[in-house]
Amino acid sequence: MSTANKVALVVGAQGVIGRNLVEHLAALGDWDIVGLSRRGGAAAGRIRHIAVDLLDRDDCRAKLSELRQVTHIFYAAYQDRPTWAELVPPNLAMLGNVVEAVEPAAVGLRHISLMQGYKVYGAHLGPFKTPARETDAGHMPPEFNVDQQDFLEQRRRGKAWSWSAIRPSVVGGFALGNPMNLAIVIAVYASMSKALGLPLRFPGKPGAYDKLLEMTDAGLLAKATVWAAIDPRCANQAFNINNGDLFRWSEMWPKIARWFDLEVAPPLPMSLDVVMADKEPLWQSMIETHDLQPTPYRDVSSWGFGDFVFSWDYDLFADGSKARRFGFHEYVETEAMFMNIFADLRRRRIIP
């Protein structure tokens, strides 16, 4: 590593928005990055990796305490269990084991930033107030990412470093392998449905396809979360960040349609998990058929999260105007960022 005065962690390198977090501080050329997942990764230029199972405290301490010029670290790892109780112990224990092995060593550690989302407010259990605000009263736990929260204001007291919360709704990016990444569902139901003579059906609740909902792109989130990194006004503080836009399935949807040059059909209620869980042979002769790249269909068929998300028979927003406020006023317009995340999987022979 060089001696650059800006040295970041970024817990998840791996994942939709950890890799784009990586990407982002990369450009900007006055970081040096480390990544750490389970994979690990190839080192380029100012950025390395590492390969750790975050939820073995000893491999954190033996891996993670030599990094002593850290001066941010950006956690967005996740692991996914069956129910919202199980949530809660790993995805904290992830965190504290970070926490723990690198900030005793890290003398000039600066900021933490925390990945979290709209479960904050309880999106993910049914209607919820809209738009939600940073201001708005907790819900009942479980919840994992207001544990982690709790858990980083309490670290902090007496320390120099401050914290800061991101979230954000659906992210928007390009990831393989990743349990939450709702623009490869659509674009492989979508070119599966082509392979096989289909139109495009939405496949969600029937309430679901006239909602108001909003998505957050990738890039857009790198910025921001770097922004309240290293803003001192951001200090200790939430952040929505989303697009800027609203959207309904209802509109959407036929553009998406067009885009893979498909029909429309009415929508159909059913379960992705449920009727794509045959389709790895149809998934494998598209490979074959159009010389895509050797993709596993597990680390493309995030179905189930396809699910939730289009379970939403509630509007699902919140209100982003604290970070502008506060000075961050970027946006992306939702429809342009589906299709240059289409477009980036044709480009890598991820889809046809």
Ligand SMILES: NC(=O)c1ccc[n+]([C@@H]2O[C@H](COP(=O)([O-])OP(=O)(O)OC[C@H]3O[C@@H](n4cnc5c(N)ncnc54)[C@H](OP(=O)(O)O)[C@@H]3O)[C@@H](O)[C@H]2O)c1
Given for the second form:
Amino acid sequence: MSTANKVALVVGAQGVIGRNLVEHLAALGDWDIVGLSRRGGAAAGRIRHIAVDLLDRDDCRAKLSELRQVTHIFYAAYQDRPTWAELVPPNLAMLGNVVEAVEPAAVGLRHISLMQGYKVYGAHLGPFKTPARETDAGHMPPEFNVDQQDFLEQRRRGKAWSWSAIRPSVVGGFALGNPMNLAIVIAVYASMSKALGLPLRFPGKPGAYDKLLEMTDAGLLAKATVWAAIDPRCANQAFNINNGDLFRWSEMWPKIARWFDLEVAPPLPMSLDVVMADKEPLWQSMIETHDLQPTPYRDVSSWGFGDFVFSWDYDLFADGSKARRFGFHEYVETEAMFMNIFADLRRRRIIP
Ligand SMILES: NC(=O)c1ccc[n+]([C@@H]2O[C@H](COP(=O)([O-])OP(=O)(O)OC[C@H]3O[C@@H](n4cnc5c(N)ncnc54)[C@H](OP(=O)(O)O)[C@@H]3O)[C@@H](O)[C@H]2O)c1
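Instead of the form predicted on its own shown above, give the structure for the form predicted in complex with this ligand, please.
Full complex below, order starting with the chain above.
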């Protein structure tokens, strides 16, 4: 590791958010980067990876208390669970285990960035107030993002470091083997529709087709996350981060169909988790026919997350103007974001 004075610890470095954050930090050129995940990864340039189980406090202590040079912790790890209540204990424990292992050793620690989401506003529960603002009142627990922020706020008392909380909408970016990856859901569903000679049908709830929603590009999110971590005005603040435009599936879906060279047929509500469960043989045959990377079906099957997003028969967006008022002015056109991710998946030979 070089003597750079900015050392980032990216927690959850193989996630759809963490991967893109590592890439962005590396491109900035003045960061040393340590990535944490269970699977680890190959070192490259100023990036190194540590394979650690964040649920295991002893493993964290053994592997992370040597990280004395860390100046910024970017927390974007996630453990999926079937209910909102069950999400709390593992996700709180992972954050606690990292901070308790690293913070006492890293004497130059300046900032802890926490990746949250619109669950803070109750977006997962039903029609919530839109646009959601950072100043909105809280809602009835359990909600792990809120508990994580409380943990950081309490831990910071009397310390030299500050925190920031970043709240993206649904995130679009490249990753494999992740429970929440909408772009992969759409890309694989469309590719399979094509392989079966079917048109592209929106599989969500009837009322979800024409509601307003927004996305957050993973690259844009990475830029905002680093900005909030180093701009002193952002200390101990939360920020909604979104692409800056709104869309409805009724308008986006035909454009996605066109990209995949598919006809659009009227929506038909169905659970992707159910109807795609028997499609592993089809996936294998597509890999052979199109000479694709041999990606295991489970690594491209976040169907449950697709069902979740396509069930939102209410508007889902937040006000992103606080970040702009504080000085972050980047935006991404959501249609272009989707098409760029699909093109990237094709370039990597994940989809035909
Ligand atoms: N994805 C979205 O659309 C979205 C939208 C809004 C908010 N968010 C929020 O952003 C945060 C990150 O989400 P994400 O979608 O980027 O998550 P993700 O893709 O599932 O990534 C999670 C990361 O955590 C690591 N991890 C999980 N369990 C671990 C353990 N026990 N020990 C070590 N590493 C572990 C995973 O790597 P290994 O599997 O190799 O361990 C992976 O690197 C979450 O709080 C989520 O709620 C996500």
